[in-house]
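Just one chain is shown here, as structure tokens, and it is the form predicted on its own.
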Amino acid sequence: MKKILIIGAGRSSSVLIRYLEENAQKYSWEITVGDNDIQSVLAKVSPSVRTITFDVFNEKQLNEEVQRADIVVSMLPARFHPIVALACLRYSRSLLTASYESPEILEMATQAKAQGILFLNEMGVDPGIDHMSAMHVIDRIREQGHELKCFESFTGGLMAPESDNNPWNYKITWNPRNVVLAGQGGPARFIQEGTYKYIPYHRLFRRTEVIDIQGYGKFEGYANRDSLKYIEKYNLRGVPTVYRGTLRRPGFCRAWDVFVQLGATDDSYTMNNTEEMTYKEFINSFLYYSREDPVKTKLYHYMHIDQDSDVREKLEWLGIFDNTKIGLKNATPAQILERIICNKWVLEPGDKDMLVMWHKFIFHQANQQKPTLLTTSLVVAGDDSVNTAMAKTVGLPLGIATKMVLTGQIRLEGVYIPTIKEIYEPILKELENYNIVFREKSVELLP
């Protein structure tokens, strides 16, 4: 019988759970999800689960449960992933994950292969799917000859229709932490029409792109923080257009761009008296003293907001205005932030949300002087606020994955990501099988 250790049971695992439980029976698998909220794994449960509270940083612990086990899929957050890869190399289990690889992870690629045993991330949606689509268009535009001129991706967790109801259009579905502090470290870049272009973060979200998906409407695109690093992953040298981004909903990145400009996204450094201070107070904490303007009056002027803005709309539903008080101690500008959007962009318990990819491929074909447009798109909603479309496209892709491994399907050996075809062909060919399928759109452009 082969045993499975889960380890981390947060928003995104419910689907990888369900579909590695509807084929532990067919294949005799035992499986385990550990966690430190036990609540929160056996919510996610069947009886036939082995359930334990887990602590990655118990070190005795860590060892006995990868020792027992076959396979390890790691749902932790990413900065706690090299500490169960190196547990996985003491006792020479394969590791998946749907976290970017890190450098500590490519560090052990050597000792995994001598090892005989797969480190295989970026297993989810973005990174992921993204990685799996982009590559079967990619490969088969090569392999008929044609030369790739442009290739950008967008992707995007949003809600669905029926759930969008807040002037953001837009609700929790992943690590909101990841959401306040999306954009920073670092300039976007990317290149276009053989240029390199840089984005600073403070202009990020005024630099946006409409995108049109026929039946789901305009989304607004803005710059992921490094393209550049997607030439080499996805074998893009010499391509004049390589850009990747980030999807929103229309007026979103405009009035986000409000507390970039404030300085409310920064993480590094803490205030004073955060427990005690309202959220009026942290908006009034970035602008100018006044002893008779109005915080809302003065945020408005200071950022050069008109009276008839939707930006004011979205910004006065967050209740940054109101005397509501943060609780939170010595917290810097981004954890106070994300303590106010958690509070309203609540998913509730009949939400459905809606994952949203998009690719645009421009190739000359051979021999003929037009160039041909090729857009790709996938659109997913989710089933409620637990069966998201984030936990399907994440966990979906992972629990395929490791099925193959168990199987004997995927034998590969070391550190990879899923950008070549013994990996990418057969999952999303089951992808289909949930409904995860892209539409694809193809005119000649003029040359």
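Mind pulling up the form predicted in complex with another copy of the chain next to the form predicted on its own we just looked at?
What comes next is one chain alone, with no partners or other molecules.
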């Protein structure tokens, strides 16, 4: 009997737990789920699962549980993974996560390899399915002897049309703090037609492009952090265009940019008197002083928002001009904005979210004049506010990978992300059973 330890029972872990439960009998697994908040665990598991209150900073418990397990899956926030990884090194246990491979984890590569264990990161959706589905096509293009000229990739966690009922076309399906801070921490970087491009944060949400996905309508994409990293990750040196982006419904970015312009997404300092401050006063603290003009007028004037702009509806719907008290002590602008959006962008129980991924490849075939444009797209809808598309697309690849390591289908040792065929091929194949299927469309371009 193999033992699986899952640490962290937050929003994204429901589908992961269910997938492993469904396979537990067939493969004789014992599953343990641990979290600081035992209620959160109990809400997600069937009676066969062993549940524990788990504190990652309790070293004795961490050591005992890791030693007891055959494999560990960490769903904790990314900053805690190194603590778990050190325990895994201590007892030679493999570790899987859906988070970005960190420098701390990479430093453990030699030791992990020496101990014959695998640290497999970036096994969720973004990062995760994006790597796998992109490399699936990139490797194929290369095997056929074609020359890749352009790679673009976009992902977005949005709402399915039937639940897409607010002016922003957006609700919160993951950590709301990350929604507010999205795009911060260095400029967006990418390479376009051989030229390196840099977009500072305060311009990011006005440098969008429109993407049309057949059957699902239009989206807008903005550049996602450092695309240049992916030149290494995907072995794309010499490819003239490499661009990764994030998808929103059209109009979102322009309205969100109002908060960026105001400075309302800043998390670097605390404001004065935030506990007594109202939403309207919060907005006013970023605006010029005027004896006469109301806050709303000042904002629209300052941001050049015309009377017929849909940005007005979006902002007013959020209640930013209300006299509601914020009620947070010593808060940063970002914390206050998070409070405001969390009250409105709520996933209702019956709501269905929608995960959208879209890749674009342009390549030259050796014997043809015209380049080929190939697009692949994925759209996954959630069942409800628990079994979200987000939870499925994060949980399933992670669950499948866990199974494959336990059954010996993956025999890698060291630190990896799923850019290699040995990992992505069987996982993409099994994901199709869960209706996670990419659609391909190919056209010849004018030369």
